[in-house]
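Just one chain is shown here, as C-alpha cells, and it is the form predicted alone.
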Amino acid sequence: MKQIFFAVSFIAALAVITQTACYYDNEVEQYGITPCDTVAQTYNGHIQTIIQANCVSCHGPGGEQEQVPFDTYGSLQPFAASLVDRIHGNNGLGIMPPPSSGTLSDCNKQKIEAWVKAGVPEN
C-alpha cells in the first residue's frame, strides 16, 4: 500500500514539476525588451535625432569641435565612415560621445552602423 502512494505521489509531483518548470515567452513580454528597428535608416528619418541629442552640442556652431560640423547631412557625411569606429572607440582616437557627456545607447550604435552600411542615405 505504501509503495503505491509513493509512486501516485511521485507521479503527482513529477507532473506539477514538468508543467511549470519551462516558461516559454519571448523577450518583450518577459523582459520589456524592445528590438531595435535597424532596417531602412535614414538621416532625416532616424539618425539625424540621434546626432543632434548626443553630438551637435561640441560638433556645432560654437562647439569645441565646430571645425567638424555634424549639424547637417552635408557637414556630417564626410565623416559618415569614421563615425563607427569613433562611437566604438576603435580608431584609438576614444570614444565618442566621450563618457563625460553620456553614451550612446547599443540601438542607437546598432542604427547609425546600418545607416552607413546602407551608404548613409538622407531621406
Second form
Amino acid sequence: MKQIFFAVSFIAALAVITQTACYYDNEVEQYGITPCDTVAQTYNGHIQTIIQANCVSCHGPGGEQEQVPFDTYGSLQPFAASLVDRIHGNNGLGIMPPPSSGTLSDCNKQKIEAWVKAGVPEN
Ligand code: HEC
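What would the structure be for the form predicted together with ligand HEC, given that what you showed me was the form predicted alone?
Now the full complex is given, and it begins with the chain already shown.
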C-alpha cells in the first residue's frame, strides 16, 4: 500500500515539474509587447522613415517650419545635438512633434536616441 502511495505521489510530482519547468516566458505572446529594436540604427535604414512620418509635414517643403527642414540627412544632421532634448521636451524647449500634431512612440524615441548616441550614422 505504501509503495503505491509513493508511486502515485512520485508520478504526480513529476507531472507538476514537467508541466511548469518548461514554461516558456515570452512577453510577445503573453502581452502582445513587441520589443523595440534599437540596434544599429541608421539614417537611411530607420531614422528617415520616422522623421518623414512625424516631422517633415512641418520641417519640409511647404511646412510651417520649412526654413528648418529635416527632409534630408544633410539638413537633419546639424540638429542632431538638440534632437533628443526636443523629442522629450527637455530644457524648456517645446516638445517635438508639438502635441497638437501627434506624439512619437516610445520606441521611435528610443531609436532616435540610439542613432544620436551612435554618432548619427548616415547609411
Ligand atoms: C506641427 C508642426 C511641427 C512638427 C510636426 C514638428 N515640428 Fe519641430 N518645430 C516646429 C516649430 C513651429 C518649431 C519652432 C518653434 C520651436 O522652436 O519650438 C520647431 C522647432 C524644432 C527644432 C528646433 C529647430 C531650431 O531652429 O533650433 C527641432 C530640433 C525640431 N523642431 C525637431 C522636430 C522633430 C524631430 C520633429 C518630429 C519628431 C518635429 N520637430 C516635428 C513645428 C513642428
